[in-house]
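Next up: a single chain in C-alpha coordinates, the form predicted on its own.
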Amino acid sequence: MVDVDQYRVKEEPYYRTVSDEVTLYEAAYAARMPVMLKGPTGCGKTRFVEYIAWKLQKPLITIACHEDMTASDLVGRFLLDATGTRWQDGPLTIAARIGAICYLDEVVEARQDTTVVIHPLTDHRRNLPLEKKGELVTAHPDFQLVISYNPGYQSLMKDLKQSTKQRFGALDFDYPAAEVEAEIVAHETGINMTVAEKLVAIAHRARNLKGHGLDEGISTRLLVYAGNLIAKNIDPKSACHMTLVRPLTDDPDMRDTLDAAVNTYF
(Lines of atoms letter the chains of each structure in order from A and count residues from 1; the text may use other names and numbers.)
(Lines give C-alpha, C1' and ligand atoms only; values in the text may rest on other atoms or scores of the structure.)
Protein backbone atom coordinates (compact mmCIF):
# COMPACT_ATOMS: atom_id res chain seq x y z
CA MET A 1 0.00 0.00 0.00
CA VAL A 2 1.23 3.47 -0.89
CA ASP A 3 0.78 6.43 1.45
CA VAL A 4 -0.71 8.89 -1.05
CA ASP A 5 -0.67 11.77 1.44
CA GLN A 6 3.13 11.92 1.37
CA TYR A 7 2.90 13.10 -2.24
CA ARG A 8 0.33 15.83 -1.65
CA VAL A 9 1.29 19.51 -1.70
CA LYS A 10 -0.20 20.52 1.63
CA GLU A 11 0.35 24.30 1.55
CA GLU A 12 -0.35 26.64 -1.32
CA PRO A 13 2.90 27.48 -3.13
CA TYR A 14 3.25 31.11 -4.17
CA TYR A 15 2.85 31.33 -7.93
CA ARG A 16 2.25 34.56 -9.82
CA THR A 17 0.17 33.96 -12.94
CA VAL A 18 1.80 35.61 -15.94
CA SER A 19 -0.63 34.80 -18.76
CA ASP A 20 -3.28 32.12 -19.33
CA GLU A 21 -1.01 29.21 -18.40
CA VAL A 22 -3.17 28.07 -15.46
CA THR A 23 -6.36 28.03 -17.53
CA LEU A 24 -4.63 26.15 -20.36
CA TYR A 25 -3.14 23.61 -17.99
CA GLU A 26 -6.44 22.97 -16.24
CA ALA A 27 -8.08 22.30 -19.62
CA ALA A 28 -5.22 19.95 -20.53
CA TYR A 29 -5.60 18.11 -17.24
CA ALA A 30 -9.35 17.76 -17.75
CA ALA A 31 -8.52 16.06 -21.06
CA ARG A 32 -5.67 14.11 -19.39
CA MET A 33 -3.33 15.52 -22.01
CA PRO A 34 0.38 15.09 -21.24
CA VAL A 35 2.01 18.52 -20.89
CA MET A 36 5.50 19.77 -21.73
CA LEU A 37 6.84 22.88 -19.98
CA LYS A 38 9.56 24.66 -21.96
CA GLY A 39 11.62 27.53 -20.62
CA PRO A 40 14.96 28.71 -19.21
CA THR A 41 16.34 27.52 -15.92
CA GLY A 42 14.90 29.07 -12.79
CA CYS A 43 11.88 30.70 -14.45
CA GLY A 44 9.21 28.95 -12.37
CA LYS A 45 8.36 25.70 -14.18
CA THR A 46 8.68 23.51 -11.09
CA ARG A 47 6.84 26.01 -8.90
CA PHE A 48 4.05 26.07 -11.47
CA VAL A 49 3.64 22.29 -11.31
CA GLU A 50 3.58 22.39 -7.50
CA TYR A 51 0.95 25.12 -7.59
CA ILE A 52 -1.19 23.20 -10.07
CA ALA A 53 -0.97 20.00 -7.99
CA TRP A 54 -2.09 21.98 -4.95
CA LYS A 55 -4.89 23.72 -6.86
CA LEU A 56 -6.22 20.46 -8.32
CA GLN A 57 -5.66 18.63 -5.03
CA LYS A 58 -3.72 15.85 -6.75
CA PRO A 59 -0.62 14.04 -5.48
CA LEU A 60 2.63 15.06 -7.18
CA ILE A 61 5.62 12.80 -7.80
CA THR A 62 8.70 14.64 -9.07
CA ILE A 63 11.59 12.85 -10.79
CA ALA A 64 14.86 14.71 -11.35
CA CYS A 65 16.18 13.26 -14.61
CA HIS A 66 19.88 12.57 -15.16
CA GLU A 67 22.05 10.76 -17.68
CA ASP A 68 22.58 7.69 -15.48
CA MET A 69 18.86 7.14 -14.96
CA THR A 70 17.66 3.81 -16.35
CA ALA A 71 14.21 2.58 -17.29
CA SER A 72 14.25 0.48 -14.10
CA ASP A 73 14.74 3.66 -12.06
CA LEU A 74 11.42 4.86 -13.48
CA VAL A 75 9.28 1.73 -13.58
CA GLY A 76 10.76 -0.47 -10.84
CA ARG A 77 12.93 -3.53 -10.28
CA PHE A 78 13.22 -6.78 -8.37
CA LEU A 79 15.13 -6.52 -5.09
CA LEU A 80 16.66 -9.14 -2.85
CA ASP A 81 15.95 -9.10 0.87
CA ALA A 82 15.94 -11.57 3.75
CA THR A 83 12.75 -13.22 2.55
CA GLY A 84 13.81 -13.57 -1.08
CA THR A 85 13.01 -11.57 -4.20
CA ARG A 86 10.40 -8.83 -4.20
CA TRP A 87 9.27 -6.26 -6.72
CA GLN A 88 9.55 -2.56 -5.93
CA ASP A 89 7.61 -0.06 -8.05
CA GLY A 90 9.49 2.93 -9.42
CA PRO A 91 8.10 6.48 -9.11
CA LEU A 92 6.50 6.45 -12.57
CA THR A 93 4.65 3.21 -11.78
CA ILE A 94 3.53 4.53 -8.39
CA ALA A 95 2.19 7.68 -10.04
CA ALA A 96 0.28 5.64 -12.63
CA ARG A 97 -1.23 3.41 -9.93
CA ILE A 98 -2.36 6.16 -7.51
CA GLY A 99 -3.41 8.79 -10.06
CA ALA A 100 -0.68 11.32 -9.35
CA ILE A 101 0.75 14.05 -11.54
CA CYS A 102 4.18 12.68 -12.49
CA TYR A 103 6.69 15.44 -13.22
CA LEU A 104 9.90 14.57 -15.07
CA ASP A 105 12.15 17.57 -14.46
CA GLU A 106 14.73 18.34 -17.19
CA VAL A 107 13.74 15.26 -19.15
CA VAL A 108 16.42 15.75 -21.85
CA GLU A 109 19.04 14.90 -19.25
CA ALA A 110 17.84 11.28 -19.38
CA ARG A 111 18.94 8.94 -22.14
CA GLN A 112 16.50 8.55 -25.01
CA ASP A 113 16.36 4.77 -24.51
CA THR A 114 15.12 5.51 -20.99
CA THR A 115 12.47 8.09 -21.85
CA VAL A 116 10.77 5.83 -24.41
CA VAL A 117 9.18 3.93 -21.50
CA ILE A 118 6.80 6.89 -21.04
CA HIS A 119 5.35 6.51 -24.55
CA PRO A 120 2.53 4.05 -23.72
CA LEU A 121 1.39 6.42 -20.95
CA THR A 122 1.20 9.41 -23.29
CA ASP A 123 -1.18 8.17 -25.96
CA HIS A 124 -4.60 6.52 -26.10
CA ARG A 125 -3.28 3.39 -24.34
CA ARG A 126 -2.49 5.07 -21.02
CA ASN A 127 -0.74 1.99 -19.71
CA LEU A 128 2.71 0.98 -18.53
CA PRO A 129 4.14 -2.45 -19.35
CA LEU A 130 6.30 -3.89 -16.57
CA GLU A 131 8.17 -6.35 -18.76
CA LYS A 132 10.36 -7.78 -16.02
CA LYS A 133 7.32 -8.48 -13.86
CA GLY A 134 4.99 -9.50 -16.66
CA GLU A 135 2.34 -6.95 -15.66
CA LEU A 136 0.49 -4.28 -17.61
CA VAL A 137 -0.37 -1.32 -15.37
CA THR A 138 -3.42 0.63 -16.53
CA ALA A 139 -3.03 4.25 -15.51
CA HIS A 140 -5.43 5.61 -12.90
CA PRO A 141 -8.02 7.99 -14.44
CA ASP A 142 -6.41 10.94 -12.58
CA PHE A 143 -2.86 10.19 -13.77
CA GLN A 144 -1.08 12.82 -15.86
CA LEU A 145 2.48 13.08 -17.13
CA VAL A 146 4.32 16.43 -17.18
CA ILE A 147 7.85 16.99 -18.45
CA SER A 148 10.07 20.06 -18.50
CA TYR A 149 13.23 21.10 -20.23
CA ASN A 150 15.27 24.10 -21.29
CA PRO A 151 15.19 24.51 -25.09
CA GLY A 152 18.22 26.80 -24.87
CA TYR A 153 20.44 23.76 -24.29
CA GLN A 154 19.24 21.81 -27.32
CA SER A 155 22.29 22.50 -29.46
CA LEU A 156 24.74 22.10 -26.59
CA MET A 157 23.39 18.91 -25.10
CA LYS A 158 20.46 16.88 -26.38
CA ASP A 159 16.95 17.24 -27.64
CA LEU A 160 13.81 15.17 -27.39
CA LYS A 161 12.88 12.85 -30.24
CA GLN A 162 9.92 13.97 -32.33
CA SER A 163 8.18 10.73 -31.37
CA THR A 164 8.32 11.97 -27.77
CA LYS A 165 7.61 15.66 -28.37
CA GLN A 166 4.46 15.02 -30.36
CA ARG A 167 2.82 13.18 -27.50
CA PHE A 168 2.55 16.38 -25.45
CA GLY A 169 0.85 19.70 -25.44
CA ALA A 170 3.38 22.42 -24.66
CA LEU A 171 3.46 25.60 -22.58
CA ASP A 172 6.22 28.14 -23.06
CA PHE A 173 7.67 29.74 -19.94
CA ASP A 174 10.03 32.69 -19.71
CA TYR A 175 11.16 35.20 -17.14
CA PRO A 176 8.21 37.49 -16.35
CA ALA A 177 7.99 41.19 -17.11
CA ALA A 178 10.21 43.37 -14.93
CA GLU A 179 7.47 44.66 -12.63
CA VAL A 180 6.04 41.17 -12.12
CA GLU A 181 9.46 39.66 -11.48
CA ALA A 182 10.23 42.37 -8.92
CA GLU A 183 6.94 41.61 -7.20
CA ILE A 184 7.85 37.90 -7.07
CA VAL A 185 11.32 38.58 -5.65
CA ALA A 186 9.94 40.97 -3.03
CA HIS A 187 7.26 38.47 -1.98
CA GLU A 188 9.65 35.52 -1.79
CA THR A 189 12.37 37.33 0.17
CA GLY A 190 10.73 40.10 2.16
CA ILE A 191 12.94 42.85 0.69
CA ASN A 192 11.36 46.11 -0.42
CA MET A 193 10.29 46.72 -4.00
CA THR A 194 13.02 49.27 -4.65
CA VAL A 195 15.76 46.72 -3.97
CA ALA A 196 13.85 44.02 -5.86
CA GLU A 197 13.59 46.29 -8.91
CA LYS A 198 17.35 46.87 -8.81
CA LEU A 199 18.00 43.13 -8.75
CA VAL A 200 15.69 42.63 -11.72
CA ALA A 201 17.44 45.42 -13.63
CA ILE A 202 20.79 43.64 -13.10
CA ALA A 203 19.23 40.40 -14.34
CA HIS A 204 17.98 42.07 -17.51
CA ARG A 205 21.46 43.33 -18.29
CA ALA A 206 22.86 39.83 -17.83
CA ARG A 207 20.16 38.23 -19.96
CA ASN A 208 21.12 40.51 -22.84
CA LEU A 209 24.54 38.83 -22.74
CA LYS A 210 23.14 35.35 -23.35
CA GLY A 211 24.92 34.00 -26.40
CA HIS A 212 27.50 36.78 -26.12
CA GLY A 213 29.68 35.28 -23.42
CA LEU A 214 27.02 33.76 -21.17
CA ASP A 215 25.30 30.40 -21.74
CA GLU A 216 22.37 31.49 -19.58
CA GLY A 217 21.20 34.72 -17.99
CA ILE A 218 20.45 35.38 -14.34
CA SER A 219 17.37 33.40 -13.33
CA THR A 220 14.52 34.47 -11.08
CA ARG A 221 15.75 31.78 -8.68
CA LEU A 222 19.12 33.51 -8.36
CA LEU A 223 17.39 36.83 -7.76
CA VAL A 224 15.52 35.21 -4.87
CA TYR A 225 18.85 33.92 -3.52
CA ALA A 226 20.27 37.45 -3.66
CA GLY A 227 17.17 38.87 -1.99
CA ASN A 228 17.39 36.28 0.79
CA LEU A 229 20.96 37.33 1.57
CA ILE A 230 20.05 41.02 1.52
CA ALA A 231 17.16 40.27 3.88
CA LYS A 232 19.80 38.77 6.23
CA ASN A 233 21.54 42.17 6.28
CA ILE A 234 24.28 41.16 3.86
CA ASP A 235 25.68 44.07 1.84
CA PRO A 236 23.78 44.12 -1.49
CA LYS A 237 26.97 44.20 -3.56
CA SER A 238 28.40 41.19 -1.74
CA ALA A 239 25.07 39.36 -2.02
CA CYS A 240 24.92 40.02 -5.77
CA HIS A 241 28.53 38.99 -6.36
CA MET A 242 27.89 35.69 -4.55
CA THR A 243 24.54 34.83 -6.14
CA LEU A 244 24.29 36.67 -9.46
CA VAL A 245 27.87 36.78 -10.75
CA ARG A 246 30.02 33.94 -9.40
CA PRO A 247 27.59 31.08 -10.26
CA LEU A 248 27.22 32.22 -13.88
CA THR A 249 30.77 32.42 -15.16
CA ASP A 250 34.45 32.00 -14.39
CA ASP A 251 35.55 34.24 -17.26
CA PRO A 252 37.34 37.27 -15.75
CA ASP A 253 36.10 39.72 -18.38
CA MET A 254 32.51 38.56 -18.09
CA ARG A 255 32.71 38.75 -14.30
CA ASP A 256 33.96 42.34 -14.60
CA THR A 257 31.02 43.14 -16.86
CA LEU A 258 28.52 41.68 -14.43
CA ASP A 259 30.23 43.28 -11.44
CA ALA A 260 29.95 46.63 -13.23
CA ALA A 261 26.20 46.09 -13.61
CA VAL A 262 25.93 45.36 -9.89
CA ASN A 263 27.94 48.46 -9.03
CA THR A 264 25.65 50.56 -11.25
CA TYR A 265 22.63 49.79 -9.08
CA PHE A 266 24.24 49.30 -5.68
Ligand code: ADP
Contents of the next structure:
Amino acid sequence: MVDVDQYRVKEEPYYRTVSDEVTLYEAAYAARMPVMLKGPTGCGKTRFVEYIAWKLQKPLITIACHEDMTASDLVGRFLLDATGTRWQDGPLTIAARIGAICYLDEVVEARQDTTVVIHPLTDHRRNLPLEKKGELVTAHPDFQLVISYNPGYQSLMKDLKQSTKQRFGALDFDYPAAEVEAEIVAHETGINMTVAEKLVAIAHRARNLKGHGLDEGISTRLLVYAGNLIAKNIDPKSACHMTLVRPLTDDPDMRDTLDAAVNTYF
Ligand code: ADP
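Complement to the form predicted on its own: the form predicted together with the ligand:
Now the full complex is given, and it begins with the chain already shown.
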Protein backbone atom coordinates (compact mmCIF):
# COMPACT_ATOMS: atom_id res chain seq x y z
CA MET A 1 0.00 0.00 0.00
CA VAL A 2 1.17 3.49 -0.84
CA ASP A 3 1.19 6.19 1.82
CA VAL A 4 -0.77 8.87 -0.04
CA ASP A 5 -0.17 11.45 2.70
CA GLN A 6 3.49 11.78 1.80
CA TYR A 7 2.43 13.30 -1.54
CA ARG A 8 0.11 15.91 -0.05
CA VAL A 9 1.10 19.57 -0.06
CA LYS A 10 0.40 20.30 3.59
CA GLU A 11 0.80 24.06 3.79
CA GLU A 12 -0.38 26.67 1.35
CA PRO A 13 2.57 27.52 -0.90
CA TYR A 14 3.01 31.22 -1.59
CA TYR A 15 1.96 31.76 -5.17
CA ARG A 16 1.38 35.23 -6.57
CA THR A 17 -1.25 34.94 -9.28
CA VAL A 18 -0.06 36.66 -12.42
CA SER A 19 -3.03 36.41 -14.75
CA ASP A 20 -6.00 34.05 -15.10
CA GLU A 21 -3.82 30.93 -14.83
CA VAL A 22 -5.46 29.58 -11.65
CA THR A 23 -9.01 29.87 -13.06
CA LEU A 24 -7.97 28.28 -16.35
CA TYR A 25 -6.12 25.46 -14.63
CA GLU A 26 -9.02 24.70 -12.31
CA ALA A 27 -11.39 24.45 -15.27
CA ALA A 28 -8.90 22.20 -17.09
CA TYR A 29 -8.60 20.01 -14.00
CA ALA A 30 -12.40 19.79 -13.69
CA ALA A 31 -12.43 18.47 -17.26
CA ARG A 32 -9.39 16.27 -16.44
CA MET A 33 -7.61 17.90 -19.35
CA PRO A 34 -3.84 17.34 -19.36
CA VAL A 35 -2.01 20.68 -19.08
CA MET A 36 1.32 21.89 -20.41
CA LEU A 37 3.09 24.80 -18.68
CA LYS A 38 5.38 26.59 -21.12
CA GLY A 39 8.06 29.02 -20.06
CA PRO A 40 11.68 29.67 -19.17
CA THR A 41 13.41 28.07 -16.21
CA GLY A 42 12.78 29.59 -12.79
CA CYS A 43 9.66 31.59 -13.66
CA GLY A 44 7.23 29.91 -11.26
CA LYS A 45 5.89 26.81 -13.02
CA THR A 46 6.75 24.37 -10.24
CA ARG A 47 5.49 26.73 -7.56
CA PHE A 48 2.25 27.08 -9.50
CA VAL A 49 1.73 23.30 -9.63
CA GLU A 50 2.40 23.01 -5.88
CA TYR A 51 -0.12 25.74 -5.22
CA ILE A 52 -2.74 24.11 -7.47
CA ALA A 53 -2.24 20.71 -5.79
CA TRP A 54 -2.73 22.39 -2.42
CA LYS A 55 -5.78 24.35 -3.60
CA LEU A 56 -7.43 21.27 -5.12
CA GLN A 57 -6.32 19.14 -2.15
CA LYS A 58 -4.83 16.46 -4.41
CA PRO A 59 -1.60 14.56 -3.90
CA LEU A 60 1.25 15.71 -6.14
CA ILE A 61 3.91 13.45 -7.66
CA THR A 62 6.72 15.27 -9.45
CA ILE A 63 9.07 13.54 -11.87
CA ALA A 64 12.17 15.35 -13.14
CA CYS A 65 12.65 14.15 -16.71
CA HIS A 66 16.10 13.49 -18.16
CA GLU A 67 17.43 11.94 -21.32
CA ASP A 68 18.42 8.62 -19.75
CA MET A 69 14.96 8.12 -18.35
CA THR A 70 13.28 4.98 -19.65
CA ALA A 71 9.64 3.98 -19.77
CA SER A 72 10.36 1.63 -16.84
CA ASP A 73 11.48 4.59 -14.73
CA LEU A 74 7.97 5.95 -15.20
CA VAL A 75 5.76 2.86 -15.10
CA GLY A 76 7.75 0.46 -12.92
CA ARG A 77 9.83 -2.70 -13.09
CA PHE A 78 10.40 -6.13 -11.60
CA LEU A 79 12.97 -6.13 -8.80
CA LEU A 80 14.88 -9.10 -7.47
CA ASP A 81 14.76 -9.69 -3.75
CA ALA A 82 15.40 -12.60 -1.38
CA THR A 83 12.05 -14.19 -2.16
CA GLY A 84 12.26 -13.87 -5.93
CA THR A 85 10.93 -11.14 -8.16
CA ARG A 86 8.60 -8.41 -7.08
CA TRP A 87 6.93 -5.69 -9.14
CA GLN A 88 7.51 -2.12 -8.10
CA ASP A 89 5.23 0.59 -9.49
CA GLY A 90 6.97 3.63 -10.98
CA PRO A 91 5.89 7.16 -10.04
CA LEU A 92 3.51 7.55 -13.00
CA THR A 93 1.73 4.30 -12.10
CA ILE A 94 1.48 5.33 -8.45
CA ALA A 95 0.00 8.67 -9.51
CA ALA A 96 -2.55 6.95 -11.76
CA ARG A 97 -3.55 4.53 -9.00
CA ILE A 98 -3.90 7.04 -6.16
CA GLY A 99 -5.41 9.90 -8.19
CA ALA A 100 -2.51 12.33 -7.91
CA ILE A 101 -1.61 15.28 -10.06
CA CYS A 102 1.47 13.97 -11.85
CA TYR A 103 3.96 16.67 -12.84
CA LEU A 104 6.53 15.75 -15.47
CA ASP A 105 9.09 18.52 -15.19
CA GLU A 106 11.05 19.40 -18.37
CA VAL A 107 9.40 16.64 -20.34
CA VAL A 108 11.29 17.53 -23.52
CA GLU A 109 14.44 16.14 -21.90
CA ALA A 110 12.96 12.63 -22.03
CA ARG A 111 13.41 10.54 -25.16
CA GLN A 112 10.39 10.32 -27.42
CA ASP A 113 10.04 6.56 -26.93
CA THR A 114 9.67 7.30 -23.22
CA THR A 115 7.21 10.14 -23.67
CA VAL A 116 4.74 7.98 -25.60
CA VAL A 117 3.90 5.93 -22.50
CA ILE A 118 1.84 8.88 -21.27
CA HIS A 119 -0.37 8.87 -24.37
CA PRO A 120 -3.10 6.44 -23.22
CA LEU A 121 -3.37 8.39 -19.95
CA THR A 122 -4.02 11.63 -21.79
CA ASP A 123 -7.02 10.67 -23.91
CA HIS A 124 -10.42 9.12 -23.28
CA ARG A 125 -8.80 5.81 -22.35
CA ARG A 126 -7.23 7.18 -19.17
CA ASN A 127 -5.31 4.00 -18.65
CA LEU A 128 -1.72 2.84 -18.39
CA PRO A 129 -0.65 -0.54 -19.75
CA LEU A 130 2.06 -2.21 -17.66
CA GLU A 131 3.21 -4.42 -20.49
CA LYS A 132 5.90 -6.32 -18.59
CA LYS A 133 3.48 -7.12 -15.80
CA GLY A 134 0.48 -7.80 -18.03
CA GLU A 135 -1.74 -5.31 -16.22
CA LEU A 136 -3.85 -2.45 -17.50
CA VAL A 137 -4.15 0.22 -14.83
CA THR A 138 -7.26 2.38 -15.07
CA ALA A 139 -6.49 5.87 -13.82
CA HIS A 140 -8.20 7.00 -10.63
CA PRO A 141 -10.87 9.65 -11.41
CA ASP A 142 -8.77 12.36 -9.71
CA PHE A 143 -5.61 11.64 -11.72
CA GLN A 144 -4.32 14.43 -13.94
CA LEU A 145 -1.14 14.93 -15.91
CA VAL A 146 0.74 18.23 -16.11
CA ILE A 147 4.03 18.77 -17.92
CA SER A 148 6.46 21.66 -18.10
CA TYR A 149 8.29 22.64 -21.18
CA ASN A 150 10.84 25.35 -21.93
CA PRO A 151 10.41 26.39 -25.57
CA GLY A 152 13.73 28.27 -25.36
CA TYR A 153 15.67 25.01 -25.37
CA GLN A 154 13.76 23.79 -28.37
CA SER A 155 15.88 22.35 -31.13
CA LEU A 156 15.33 19.98 -33.99
CA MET A 157 16.70 17.19 -31.85
CA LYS A 158 14.68 18.09 -28.80
CA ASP A 159 11.08 18.93 -29.31
CA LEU A 160 7.84 17.30 -28.38
CA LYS A 161 6.09 15.45 -31.17
CA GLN A 162 2.86 17.03 -32.37
CA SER A 163 1.13 13.79 -31.38
CA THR A 164 2.27 14.46 -27.80
CA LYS A 165 1.78 18.26 -27.80
CA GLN A 166 -1.75 18.03 -29.08
CA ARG A 167 -2.85 16.05 -26.05
CA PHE A 168 -2.50 19.06 -23.76
CA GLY A 169 -4.02 22.42 -23.13
CA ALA A 170 -1.16 24.89 -22.66
CA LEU A 171 -0.55 27.87 -20.40
CA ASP A 172 2.19 30.40 -21.12
CA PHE A 173 4.43 31.35 -18.22
CA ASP A 174 7.02 34.09 -18.22
CA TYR A 175 8.91 36.24 -15.73
CA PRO A 176 6.21 38.41 -14.12
CA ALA A 177 5.88 42.15 -14.72
CA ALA A 178 8.53 44.17 -12.86
CA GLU A 179 6.39 45.30 -9.91
CA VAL A 180 4.91 41.82 -9.43
CA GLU A 181 8.31 40.17 -9.63
CA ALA A 182 9.71 42.61 -7.05
CA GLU A 183 6.77 41.81 -4.79
CA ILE A 184 7.51 38.07 -5.14
CA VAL A 185 11.23 38.53 -4.39
CA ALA A 186 10.51 40.74 -1.38
CA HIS A 187 7.92 38.26 -0.06
CA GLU A 188 10.16 35.21 -0.58
CA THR A 189 13.26 36.70 1.01
CA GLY A 190 12.18 39.40 3.44
CA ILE A 191 14.23 42.13 1.74
CA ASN A 192 12.56 45.51 1.26
CA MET A 193 10.82 46.54 -1.97
CA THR A 194 13.49 49.10 -2.91
CA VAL A 195 16.20 46.45 -2.98
CA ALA A 196 13.87 43.94 -4.69
CA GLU A 197 13.11 46.49 -7.41
CA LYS A 198 16.83 46.96 -8.03
CA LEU A 199 17.32 43.20 -8.38
CA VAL A 200 14.49 43.06 -10.90
CA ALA A 201 15.97 45.99 -12.83
CA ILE A 202 19.28 44.09 -13.09
CA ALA A 203 17.39 41.04 -14.32
CA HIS A 204 15.71 43.13 -17.01
CA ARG A 205 19.10 44.30 -18.26
CA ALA A 206 20.32 40.70 -18.47
CA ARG A 207 17.13 39.45 -20.10
CA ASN A 208 17.75 41.89 -22.95
CA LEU A 209 20.99 40.02 -23.62
CA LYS A 210 19.23 36.72 -24.23
CA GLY A 211 20.23 35.58 -27.69
CA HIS A 212 23.09 38.12 -27.67
CA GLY A 213 25.60 36.06 -25.75
CA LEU A 214 23.30 34.68 -23.07
CA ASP A 215 21.24 31.51 -23.50
CA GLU A 216 18.83 32.43 -20.73
CA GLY A 217 18.05 35.59 -18.78
CA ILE A 218 18.28 35.89 -14.98
CA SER A 219 15.34 33.90 -13.59
CA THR A 220 13.03 34.83 -10.73
CA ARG A 221 14.61 31.90 -8.89
CA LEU A 222 18.05 33.57 -9.08
CA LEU A 223 16.58 36.87 -7.87
CA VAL A 224 15.23 34.99 -4.86
CA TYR A 225 18.73 33.57 -4.29
CA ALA A 226 20.21 37.08 -4.40
CA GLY A 227 17.55 38.32 -1.98
CA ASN A 228 18.26 35.43 0.38
CA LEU A 229 21.95 36.38 0.58
CA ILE A 230 21.17 40.06 1.04
CA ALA A 231 18.76 39.12 3.83
CA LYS A 232 21.73 37.34 5.45
CA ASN A 233 23.59 40.67 5.47
CA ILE A 234 25.77 39.93 2.47
CA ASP A 235 26.80 43.04 0.57
CA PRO A 236 24.32 43.33 -2.36
CA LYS A 237 27.10 43.60 -4.94
CA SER A 238 28.73 40.35 -3.84
CA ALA A 239 25.34 38.68 -3.51
CA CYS A 240 24.45 39.63 -7.10
CA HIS A 241 27.80 38.60 -8.49
CA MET A 242 27.44 35.20 -6.87
CA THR A 243 23.79 34.51 -7.71
CA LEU A 244 22.89 36.58 -10.77
CA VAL A 245 26.10 36.62 -12.78
CA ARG A 246 28.39 33.63 -12.11
CA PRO A 247 25.71 30.93 -12.62
CA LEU A 248 24.63 32.46 -15.91
CA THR A 249 27.83 32.70 -17.90
CA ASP A 250 31.39 31.39 -18.15
CA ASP A 251 32.38 34.04 -20.66
CA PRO A 252 34.66 36.70 -19.07
CA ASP A 253 33.36 39.56 -21.24
CA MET A 254 29.74 38.76 -20.53
CA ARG A 255 30.57 38.36 -16.83
CA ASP A 256 32.12 41.85 -16.80
CA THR A 257 29.13 43.32 -18.63
CA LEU A 258 26.74 41.84 -16.08
CA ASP A 259 28.93 42.80 -13.12
CA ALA A 260 28.91 46.36 -14.45
CA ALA A 261 25.11 46.30 -14.63
CA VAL A 262 25.02 45.17 -11.00
CA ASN A 263 27.42 47.93 -10.01
CA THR A 264 25.19 50.63 -11.46
CA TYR A 265 22.42 49.63 -9.05
CA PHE A 266 24.39 48.84 -5.90
P1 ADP B 1 10.21 26.76 -12.70
O2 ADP B 1 9.45 25.56 -12.25
O3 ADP B 1 9.46 27.61 -13.70
O4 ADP B 1 11.61 26.46 -13.16
P5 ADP B 1 9.92 27.64 -9.93
O6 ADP B 1 8.45 27.44 -9.81
O7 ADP B 1 10.80 26.69 -9.21
O8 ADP B 1 10.37 27.74 -11.46
O9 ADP B 1 10.21 29.15 -9.47
C10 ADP B 1 11.42 29.55 -8.94
C11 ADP B 1 11.18 30.41 -7.72
O12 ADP B 1 10.66 31.68 -8.13
C13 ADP B 1 10.18 29.84 -6.75
O14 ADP B 1 10.81 29.02 -5.81
C15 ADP B 1 9.61 31.08 -6.11
O16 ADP B 1 10.46 31.51 -5.07
C17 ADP B 1 9.69 32.13 -7.19
N18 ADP B 1 8.47 32.43 -7.94
C19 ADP B 1 8.39 32.60 -9.29
N20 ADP B 1 7.16 32.95 -9.66
C21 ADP B 1 6.41 33.01 -8.53
C22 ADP B 1 5.03 33.36 -8.25
N23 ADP B 1 4.18 33.70 -9.23
N24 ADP B 1 4.64 33.32 -6.97
C25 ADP B 1 5.48 32.99 -5.99
N26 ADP B 1 6.78 32.66 -6.18
C27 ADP B 1 7.25 32.67 -7.43
